[in-house]
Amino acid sequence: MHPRLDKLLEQLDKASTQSLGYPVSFDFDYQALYPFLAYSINNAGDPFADMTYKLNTYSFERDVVEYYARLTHAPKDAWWGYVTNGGTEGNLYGLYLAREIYPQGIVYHSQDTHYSVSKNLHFLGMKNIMIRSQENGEIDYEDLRETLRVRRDVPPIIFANIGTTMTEARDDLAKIKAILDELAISKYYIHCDAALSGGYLPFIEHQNHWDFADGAHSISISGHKFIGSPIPCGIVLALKENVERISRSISYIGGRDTTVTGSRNGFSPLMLWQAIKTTGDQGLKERAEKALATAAFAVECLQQAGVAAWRNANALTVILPQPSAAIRDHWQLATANGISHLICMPNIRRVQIEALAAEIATEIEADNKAGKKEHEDD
């Protein structure tokens, strides 16, 4: 191997032991799929339609989206989906469908919505209004109600966060639908960004109202987060009747165009399929329970170290006041507005959390001593 590649491999290996702040799992093993890297696999077009290029993994992609359709209670024979390049594409797709149904609609999203959504809204030229967030990151339902009330004549497009970026707060579809019913709004669209949470919520009890059974019209879930993948990927699901509005036949590929991109990565469906088949529902349930237990441990461990750590219910994300730049850099902690977070993905070990807590405790002790000395000098 080239020396530069050797150096990169060494850097990646070291960085992987110090990555606590981002929602990616890398405790995966896809060695069985290495032979497929010898082929240019391209899943262009609709995975539920044939195409003239035969080097594709459509059948595996269908298995993957059918699996997630079951987990998200999609209506039988009335849904559609495909494997995306990640959450941003899935959210773009949901908003695109909403725009085609309600061209004059207004998108409502909370101030804690992922930064990529404003970019998607700009791409699509959609009118939008930002709603206040509660302290935990969840949408402020009172602000949503009042904002909707004065614009009842325009169909609302609700962009619901099923796990915000910094605090993994989840907007409750039952509360949102109750507001729509109260205001007698019958024409609306709800898209759910469930990038991280959607990967494990189906396997835990006491989950929020967030899927098709609760009124979603489309859902985006990331594949490289809870499941884990060396290539960013995701799943988008939508009601079939809405997808049919944008479908068109493409003679060049001998199939239908129903996706955002043209050529699509055909290797990601193989990885997601492999993970689902080898792990199964029970394995994924155990994976979720282990990660949630680690998150609970992290809160306790940090609090014992004198850190005001907390998390939302049934969340893998643990929030804390931002520590020093040195600690944030060492542990790759995502930080915004004075808070940092660590995300207890299935690959995170308790010894890593203990090491982080010890570093912060040492920093707090040093700050206290410095403050005491300054007071004595005064």
Given for the second form:
Protein chains: 2
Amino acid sequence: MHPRLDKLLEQLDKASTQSLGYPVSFDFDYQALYPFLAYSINNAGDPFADMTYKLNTYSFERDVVEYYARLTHAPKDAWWGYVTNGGTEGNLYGLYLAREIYPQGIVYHSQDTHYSVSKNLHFLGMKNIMIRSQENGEIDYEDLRETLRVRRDVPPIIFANIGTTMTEARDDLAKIKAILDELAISKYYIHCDAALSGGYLPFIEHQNHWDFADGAHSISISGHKFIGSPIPCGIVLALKENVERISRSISYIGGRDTTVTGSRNGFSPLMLWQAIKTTGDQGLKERAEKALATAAFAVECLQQAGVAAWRNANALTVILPQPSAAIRDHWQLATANGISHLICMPNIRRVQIEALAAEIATEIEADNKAGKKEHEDD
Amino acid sequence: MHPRLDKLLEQLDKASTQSLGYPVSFDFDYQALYPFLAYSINNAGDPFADMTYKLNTYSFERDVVEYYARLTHAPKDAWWGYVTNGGTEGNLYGLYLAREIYPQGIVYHSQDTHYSVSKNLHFLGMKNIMIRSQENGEIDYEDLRETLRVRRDVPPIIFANIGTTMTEARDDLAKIKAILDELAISKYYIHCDAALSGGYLPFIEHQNHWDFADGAHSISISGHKFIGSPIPCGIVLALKENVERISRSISYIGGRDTTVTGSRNGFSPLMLWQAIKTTGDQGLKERAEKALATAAFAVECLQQAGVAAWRNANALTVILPQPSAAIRDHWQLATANGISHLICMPNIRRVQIEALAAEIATEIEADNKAGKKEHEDD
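Alternative state: the form predicted together with a further copy of the same chain, after the form predicted on its own:
Next comes the full complex, and the chain you just saw is listed first.
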């Protein structure tokens, strides 16, 4: 191996033991699939159509999206979906569908929405209004109601966060639908960005109102987050009748052109398929429960160390006031507006959390001493 | 291995020996890189910036884009680029830049442009005018001139095909620029879709006018085509001053958000890097020459079999009247409007072309006999 590659491998190995801040699981093993990397696989176009080019993994991709369609209570035979390059593509797709249905529609999203959404909206040229967030990161329903009330002439497109980036707060579709009903708004579209939470919510008991059963028109879920994969991927699901509006017959590839990208990665569907097959519903449930237990432990452990840590109900994300730059860098803690978070993905071990808590505790102690000293010097 | 995976591997193996119709090279070997698939690599955001998340391959990605920047004569220190998920994303990016610079601009592209471009334009909400193509698939410069002449009030955005999908025809930037000069149009943007041809044009002697030296503002090249890779990928390059207009500071990832997708595949840059390192300029030149020689052989071989085959100068794509559905399916020949093509990628062997030619010859002979018989029966 080239020395630079050797060095990279070393760096990755080290970095992966010190990563607590990003919503990606590291505990995957796709070695059995490596032989497929000898082929130029391409899932161009619609996975439910046929293609002249035979080096594809459509049938596995269909299994994967069918699996998530079931988990998200998509209406039988009335949904469509595909495996994306990640959550952003799924959100872009959902918003694109919404725009095609309501070209004059206005997108409403909370101020805690992921930065990529503004980019998507700018891309698609969609008007949008930012709604206040509550303290926990959830959309402020009162602000949403009042903002919708004065714009009842234009169909609203609700971009719901099912787990915000910083606090993993979830907007409640039942509450949103109640507002739409109250205002007698019958034409609307709801897209759910369930990048992280959508991977495990189906397996826990007290899940929020967030899926097709609760009124979603499209949902984006990441594959590299809860399941985990070396390459970012995701699943997007949408109501079939809406997708059919935008599909176009393309003679060149002999299929319908319903996806965002043209040539598409056919290896990611294999990874997701294997993960689902080998882990199964029960395994994924246990995985979710273990991770949630780690998150509960993290809050307790950090609080005992004197840190004002907290988390939303049934969330893997633990929020804390930002520690020093050295600690943030060491544990790769994403930080914004003075708060940092750690995300208790299934691979995170309690010993890592204890180490982080101890480091912060030492820092607090040093700060206190310095403060006391300063006070004495006054 | 799961029996379904076993079967898939068999299918892929068979299909890859019978694929002549798609512009993807099969002769790659990235086994040395498989150990990297144990890590959750993510090249989110700008490869030239830093990120909190340390599991990335930015430095390799930078090497890859730098390599192509040199090949395409990008102005020193005045370009920017990244590794994409394929040609479509690169084209979307180029058009996005163009729209940001000229929001009222009209996109001009020939009727031979890839179907994904219309989708991109619709996505971005850009006005566009389709220009006639010449017989060989190249844009009709006369039609372009006359169409531009009557719309000199709006900046034109030229979407140039450096190798069309069906005939690999290349629009000539020198001719296009001469038209713009003649019409005294000073505000314009030129994006080049060099998906297939851009991979090998830099290595041949009589290349067309198609890169930054000839006036391109952005260029999209596929990685999975001429180089070859199991996962679709590509390179997009653009003038830095234009990219800076659309970059936004994003505190969350601690970097500038200049790419189309959020989370990005960090494995593809490693594959491209390895291919470039191990093959080198000289190796890629030989690869291009060999493939071009195969294309010349294919035309000759098919013509000798009685088929009206032809190709554009210095092109890997050989065009022929569509053979029967059985042959098209067997060799996975992409077909549109009565013409099929085979693409002489570096992995294509002459024996495969001879086999195809023999099959078509048998078909022609059978048709002739049937025709003669029919005639005799009259």
